[in-house]
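Coming up is one lone chain in structure tokens, specifically the form predicted alone.
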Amino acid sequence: MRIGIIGCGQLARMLALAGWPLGLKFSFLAEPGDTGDCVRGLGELVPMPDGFEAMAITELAEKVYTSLEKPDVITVEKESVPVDLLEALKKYCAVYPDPKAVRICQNRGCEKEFIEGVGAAMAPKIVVNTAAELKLAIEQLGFPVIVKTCEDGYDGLNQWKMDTAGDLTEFLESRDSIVESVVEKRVNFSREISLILVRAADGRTASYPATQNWHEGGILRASLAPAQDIDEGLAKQIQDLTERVLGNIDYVGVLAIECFVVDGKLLVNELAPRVHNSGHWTQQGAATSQFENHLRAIAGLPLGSTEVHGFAGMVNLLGVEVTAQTALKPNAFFHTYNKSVRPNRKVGHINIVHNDAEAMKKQLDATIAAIYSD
């Protein structure tokens, strides 16, 4: 079976590495500006057809499908992909997750509407399109707030924290207009957790234990699973959220839900229709990694066990050069993405496994300190 992946970054790389032992073959669509360095040698790297901007979507879909060597299934490694192309590709093969799910997650306004529609809790929010609407939204919500563009925002990009009227004035004076954005009331959360879920085409589901995450500058720095101190009330909320989301979206593959915990209450922050950075620990920490389970789901294979033996952690390598010689330990595993180093760029990660939660957290902290000591 051949899998076509829209995108050729590190997530595509790790999907392919997980799929090779299953006998799967891969082709990757490189959009303009993509180097393809992450996936070289792992399958056919295909650039967007020349003149694709002027093509009818049906013509483009046919060319893409053919150039990807006519895959049996097409999937995505990111949400910022042309959804109209995904829809047109359904004429030729299965496309998972469904483009409708990708479209929801592409736009924060649509995403918040979906979350609200399934009855899940989230921070108060208002969608705005003009400076006047932004001012009114902040007046209604009250400071502090965070303003996020509805599209093209990830890893802290296109997000602005505002604590005072002065912050708002400075923001408005720095631009002629604003694009569609979500204004959210900033909540005082005790921690951030994520849920990594998987659903097959026949409705079978599986989920990994909740993962606790730590961010720096809006970018994930480290994760620990299973998240500690999940009491009965929070566990029930997690189960309810899982059922509400998966029960209201025609989804196949891995889906990630990022959440805040506020006074024991679970608030949804974002959805990601793909394998997720906070699930990288599953490569060594779970019976089946998120990458293999995504492939199993979209290929119609039985889902793998999500059982965790002991505890697992992950440290992102952000704009730092680390070698296997320094990263590897008896219980630490090094993953590099074959990317050049730039400030805050995700160039790899280290997974750690341990049978003791406290010792796991100490090793995570020590690893972070050693890497980011400057």
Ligand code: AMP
Contents of the next structure:
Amino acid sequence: MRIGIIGCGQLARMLALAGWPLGLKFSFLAEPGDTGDCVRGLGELVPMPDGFEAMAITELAEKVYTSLEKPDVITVEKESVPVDLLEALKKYCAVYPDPKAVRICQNRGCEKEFIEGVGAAMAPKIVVNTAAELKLAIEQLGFPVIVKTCEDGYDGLNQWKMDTAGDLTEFLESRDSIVESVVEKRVNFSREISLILVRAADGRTASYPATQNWHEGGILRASLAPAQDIDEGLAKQIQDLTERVLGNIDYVGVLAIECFVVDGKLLVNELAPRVHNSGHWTQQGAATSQFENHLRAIAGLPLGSTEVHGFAGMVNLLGVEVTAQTALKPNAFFHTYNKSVRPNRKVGHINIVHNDAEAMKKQLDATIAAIYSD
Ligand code: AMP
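What would the structure be for the form predicted together with the ligand, rather than the form predicted alone?
The complete assembly is shown below, putting the previous chain first.
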């Protein structure tokens, strides 16, 4: 079976690495600017057809499908994909997750509407399109706030924290106009957790234990799983949220939900319709990795166990040069993405496993300190 992946970054790489032992073959669609370094050697790499910008979507879909060597299933490794193209590709083969789910997650405004619609809690927010609306929204929400553009915002990009009226003035003076954005009340969370869920085409679902995450400048730096001190109340909220989301979206594949915990209450921050950075620990920490389970789900194979033995941690390598020689330990595993190093760029990660929670956290902290000492 051939899997077509729209995109060719590190998530595509890790999907392919998980799929090869299953006998799956891969084709990657590289969008303009994608180098394909991450997936080199793992399948056929196809650039967007020449002149694609001017093509009718039906013509483009046919060209893409045939140039990808007619995959049996098409999937995505990022949110920022042309959803109309995904829709048009459904004429040729299954496209998972459904483009409708990708469309919801592409725009923070739509995403928040969906989250609200399923009855899940989130930080107070207002969608704005003009400077006047922005000012009014901040008056209503009160400082501190965080402003995030509805589109093209990830890893802390296109986000601005504002604490005072001075910050707002400075922000408005630095631009001619504002694009559609979500203004959110900044919540004082005790921690951030994420849920990695998977659903197969026949409706079977599985979920990994909640993951605890630490961000730096909006970018994930480290994860620990299972998240510790999940009391009964929080466990119930996690279960309820999982059911509400999966029950309201026609979804096949891995879906990630990022959340804040504020005074014991679970608030949803965002959804990701794909394998997720906070699920990388599953490569060594769970019976089946999120990558393999995504492939199993979209390829119509039985889902794998999400059982975890002991504890797992993950440290992202962000703009740092680390080699296998220094990263590897008996219980530490190195994953490189074959990318050149640039400031803050995700170039790899280290997974750690341990059967003792305290020792796990200690080793995770020591690894972070060693990598980001300066
Ligand atoms: P996002 O791109 O929405 O995932 O935001 C990146 C990071 O910014 C989050 O993981 C949080 O650490 C922080 N952040 C985002 N929204 C809020 C909020 N409403 N209150 C407090 N921190 C936030």
